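Form predicted alone, single chain, as structure tokens, below.
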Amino acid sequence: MDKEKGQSAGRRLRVLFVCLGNICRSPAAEIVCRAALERAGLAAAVEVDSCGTAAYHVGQKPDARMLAALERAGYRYGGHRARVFRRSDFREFDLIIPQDESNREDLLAQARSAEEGRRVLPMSTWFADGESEREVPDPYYGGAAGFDAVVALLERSMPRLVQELRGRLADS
């Protein structure tokens, strides 16, 4: 049986990116991640989503600037709405990547238990070896090259992102 199809008709890996309002740097990185796993094979092994830990933009689109930045790297907006992070979420989700240590911090404010804690990514696992950044930075207050740093610094780290999605697949 060919390993690709095998994991993506076993159980699925279920991905959430957080940042503060979840306009510009989680909805980017589940856009980018979607990607990369279509490019990867893995698209029908990992759902991917995203939200925010504070309420400021529910149901809103990811920031125009953000989806410029996106559409400059040739990538496509697919029908996003900002929304929350949910308790429900360390429930439903299998890996929780928060975009700083702030909004990890606030997450893991919110575990429950040693279990939910450990569903939230320490920043260094999924950033590129050598990579200088360790948080995503927030360009919601720059301009454009803000926005587009945040694009390509997300399409470096994806590779070391699915290589560990990857791994959890073969291991589950």
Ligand code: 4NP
The other form holds:
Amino acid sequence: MDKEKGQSAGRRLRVLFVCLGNICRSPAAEIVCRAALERAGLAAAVEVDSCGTAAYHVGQKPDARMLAALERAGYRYGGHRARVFRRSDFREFDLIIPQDESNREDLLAQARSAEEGRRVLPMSTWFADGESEREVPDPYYGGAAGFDAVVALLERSMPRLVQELRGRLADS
Ligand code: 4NP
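Show the form predicted together with the named molecule, please, because up to now only the form predicted alone has appeared in this conversation.
Full assembly next; the chain just shown is listed first.
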């Protein structure tokens, strides 16, 4: 690899997953994405974080039902505590990934330039072909199956997201 470009030049991409409460979908996306990046050999090149658009659960661990679903799928909680989206995130992250349309609208309402808005791309951008969902559904008011379904949907999205991140690293 060209030492002046890509990972070996120390360029890091920063990715922020966003949902409403930052206790179900976005921490799951963070954990599933980090594992996919590790498998792809890109963990050192991409920094991953998550937050919510609402402050209801700030400081809390992910929802116990989401942690159980992640554990069933073989993932381990990395210590994340819920935080709310802040305007400085537009500067600090290359890619800001809302889980559903409502999260996307809430983020775009806070953007103050076209450049900030361009950093916001919904999770569905990387859904696998033939996916029946149009967004990552909120599992909060449902049962365990909904949490398992979110983890599985996120996992199916990772090949394309990792491919995009690999491409951005190569171009940088
Ligand atoms: P999340 O799920 O946005 O995926 O973290 C929710 C968490 C909390 C609430 C709704 C959804 N709530 O209404 O408190």
